[in-house]
Every structure is written in structure tokens, then in C-alpha cells.
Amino acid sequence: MIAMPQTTITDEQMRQFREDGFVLIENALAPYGMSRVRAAFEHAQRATEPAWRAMVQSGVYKGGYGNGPDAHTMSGVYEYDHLFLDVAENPVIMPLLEQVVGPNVQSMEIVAHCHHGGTAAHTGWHRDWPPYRHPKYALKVKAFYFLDDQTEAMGCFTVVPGSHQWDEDPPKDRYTGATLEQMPGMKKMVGPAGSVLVWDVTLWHTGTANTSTCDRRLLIYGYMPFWVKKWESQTPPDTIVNWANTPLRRQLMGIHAVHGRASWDRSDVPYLPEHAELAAAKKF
């Protein structure tokens, strides 16, 4: 029997997110099964590894999350398995996302990431963007799913709790290279396989060297309000449109908002029949 995780958010978890800028929820991949998620990850990694190795050999590195000799970053992984889309609407974290991002939440990125054992830190201290603030919501949060038990030696994701409330950026020139882990107040994010770390992207953060023999494997999801344009002039791919077979999935994929204005919706994808009434009721 698999113990199902919580699907409601406690007051203590909300307090921690507001004050520290993150919350860790264990057993978050139970709805999908760890073996199933790992198999999907490994399939995507095998499929993308030749291109990644060719990129590393060329010395010209493209892609985020330290994609290069120390880490293999895989974007668009939903093309290899729809499970990655299923996890985007994980009922374990959707209640939290709807509170901290807002009811019109959408997924902005879906990435698989492998920081190889025995490799250097692949990024320095930074925040993903300036400390933009909204009186009620976080303008972007990310969810990092641990596919393996995370230990401090595995180059784990590291933050300075509470730094999302600060105006100043991290003094990255002071804490870099050999001094990377001397950042005052830093905390390494460790936890058992299947956990998810949901965090505000304005936190000061980094990834440390993976001094272990184990790869650190993550699934990475970014979430923002629907009014941030996801696809711009590009029509969402058929893989996304076909998977998004409910109004809430359409919103999650940045196509049509359930909670929002009609002017936010894409006109190049027809509404679902059950969304027609919602669309007609929108005034703008």
C-alpha cells in the first residue's frame, strides 16, 4: 500500500512559505509512483544524452540550470512522456500554488535536471530576478521534486531563508568558488526521494558541488499567474493542447483562463465545449 500524501496546506506551511520563502512537502510524488517517475526521467535522459554530450564537446553551452559539463538539463520532456504534464497539476501542491500564486496559476516551465556525481557547482549565488513584489501573491514560484534521497554532499539546492523579503541582491562576488558555502545563513535543502520543495524565485540561492558518487536528479516546474504570456506568438504544441482536456488544464498550460479575462486567452486554440459558458461570461 502506498500512503497518499496530504492535499491540503496547513497554516504552519503557509507561515513558513511567507516567512522563509519555501516549504518542503514529503511524499509528493505518491500519486504517480516513484518507479514510474524515475522511468520517465531516465527515458528522457537517454533520448537527450547524445545531443547533450555533443554540446559539452563543442564547448558552447546552451540552456538553463547549469546545462554543461557538470549538469544535464532537459527541457520539453513532456514530448517523451505525458507523465511530466500530469505532475504539473499535482494535487499535492495545487492548493498551495493557488494560495501563493493565485487562482489563475499556470505552469511556465517543465524541466528535468541531473547534476552528476563528482562535479563542481554549476551556478553561483543569485536570485532569478529582482525582488518584484505583489501585496498578496508571489509572482513566480518553482517546485523542485527530488527523485532520490537528497543529502548535503549531493550538490543540493541551497537557499538563504527569508532573503525573498530583502531588497538587496546576494554579494555573489564575495561568496564564490572556494567560498561559495560560506554564505551566512545558508541552508541546504535535503529530504527523502519523492519530496517537493516549493520556493519563491526571489530567494537567494545556489547549487553546491556534488561531492558524492550519486547523481542529483530533479524535476523542475515554474509557476506564474496566467496573465504572464507563456507562448507569445508560438501556438502551443499539439502535445500540450491534446493533454489539456479540461478548463483547468487549459489554464495551467497558458491557453485559456478559468479565472481571468477573455483578453488573456489564446485565440489560435478553440475553446473546449465545457469552457464555452465560462468564456461567454467573461466581460473583457
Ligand SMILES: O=C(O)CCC(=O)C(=O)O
Given for the second form:
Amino acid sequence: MIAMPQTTITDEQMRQFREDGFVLIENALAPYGMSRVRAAFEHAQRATEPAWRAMVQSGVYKGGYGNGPDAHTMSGVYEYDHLFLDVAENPVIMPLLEQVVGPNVQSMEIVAHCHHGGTAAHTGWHRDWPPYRHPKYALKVKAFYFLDDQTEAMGCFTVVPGSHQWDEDPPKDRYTGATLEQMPGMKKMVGPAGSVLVWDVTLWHTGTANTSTCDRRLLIYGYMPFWVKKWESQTPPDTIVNWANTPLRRQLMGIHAVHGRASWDRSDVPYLPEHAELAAAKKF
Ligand SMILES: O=C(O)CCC(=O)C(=O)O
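May I ask for the structure of the form predicted in complex with the named molecule now, the form predicted alone having been displayed?
So here's everything in the complex, that chain up top.
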């Protein structure tokens, strides 16, 4: 295993993740400092705001995560600040991720997200894909970092605890629009600024209306096993390759696996010398 700072994941947290499909860890941004993280977010938001406003004006919404009049989705934010890449390997959640996704975990997406005060829900009840199951691992989890205290009025991310264990998807003809928040068993994910919510994407989930005057600001990270293709035919951008200066970072960025097979590795990015040795020592 790679040496890195450890955070102990308690049996209770693991039980909650397995049974409810999520776990909330407080003070998860402590390694970076809240003011530093907020400054990076605000910089990315300022830089992307004109294009977002033009998109909203055009009425043609693209970009996922409800990008449009009720939310501003910022992808590729690591081009504005490397901090967004640093947070992808947050030592506070790496041990949990290695347990729930597996030791060959990689980060799939990095998004900064603002769901503005006084706006409608930017999405409805869904799960990200069918309930693919593995006896040991979740195929995908997301980590949502709260940049501000999350109260129930702030358009909280909301789940039905335990629904990741169900075969059926949320109904499409009920609990939409005005009845969104009548979903039986739903729970709003509140918590103090700096917390991270790690959740299984097969949970039934939605955003809700932000009836407060405060913007709901999140950093969103998706994590999946290394064998899922992240870059496909695209060569990873230089910003990512240059940041990925350790074997673990290479794995996290979907370039070269530490714990997976050498045959899964990309050949369009040269190995780090120490990673070449790791790969050469593998059987496959
Ligand atoms: O922003 C939210 O509250 C909803 C997020 C969501 O639907 C997703 O991550 O798939």
C-alpha cells in the first residue's frame, strides 16, 4: 500500500454507508483550510460566471448537475486552481474510498457547484444509473463537500436512506414539482461547513428548492474503480499529468494503476520512474 496520512473509518461509519448508503464526515476540509477552499471556489465562479450567464440567457442548458437558471455547474475547475486536484486525494476520505470503491479507486469528475439562494430545485428524484451490485464494492460514489453550513432551507442534497439496496428506480410520475419533498422516507443532508458527504450514486436522490437567501456551494467529486475508462481516446491534459507526480496521483487521475493491472494503464503518458517499476513487477 502507498504511505499516506490515515483517517480511521469507524465500524459505525462503515455500517452506515452499507445500510443507509451515505456517511457524513465533519471537518473534512481541514487539511486545506476553509478560507483557501472558498477563495478557490470564488475565483472559479468569477471566471466562469459570464459564460454561465450567457448560457442561461440563450435558454440552451448544458453541463450537467442542473446547470441553468437554478444552478451554476463549473467543470474543469482545476484549470483555475490546483487545490481542486489536491482535494481529490484528501487523506480524510481516502481510507473510506479505498474500502467502499476498492484500492484501485480513481476520481471521475471534479465539479464546483452553486445552487443559488431563492431558486427552484435544479433536479428531480433519480439515481445515477441502475443498481449495479458487487458483493464488496460500490461501482460509484460521490463526495460532496459543503462550503457553507447546510440548513434544510438551502436546497439541500436529499436522499432516501437505504434505497441503494432497492431494485426499483424512483417513480417518474410522482414526487415531482410541488410534491418533490413529499417523497416518503426522504432525508435532507444538512451539516456544518467543511463536512463531506460520501454517498452511493444508486441512492434515490435529488436537489431541493433553495428558499434561503444564501447560495448552496458544493465541491463534487465522483470516484470509480480504475478499470472504468476515464479519458477514453483523449490524452489527459497537461495540468492533470503535471499534478499527478506520485503513483497514487497517477492512479487517481485514471492514468496508471497502482493496485490494478498494468494492462489497464495508458500508454500515451510516460510512467513516473517509480511507477514503471511497480508496473514491471506486476504479472498482468
Ligand atoms: O445538487 C444536488 O443536490 C443533486 C446532485 C445530483 O443529482 C447528482 O449528483 O446526481
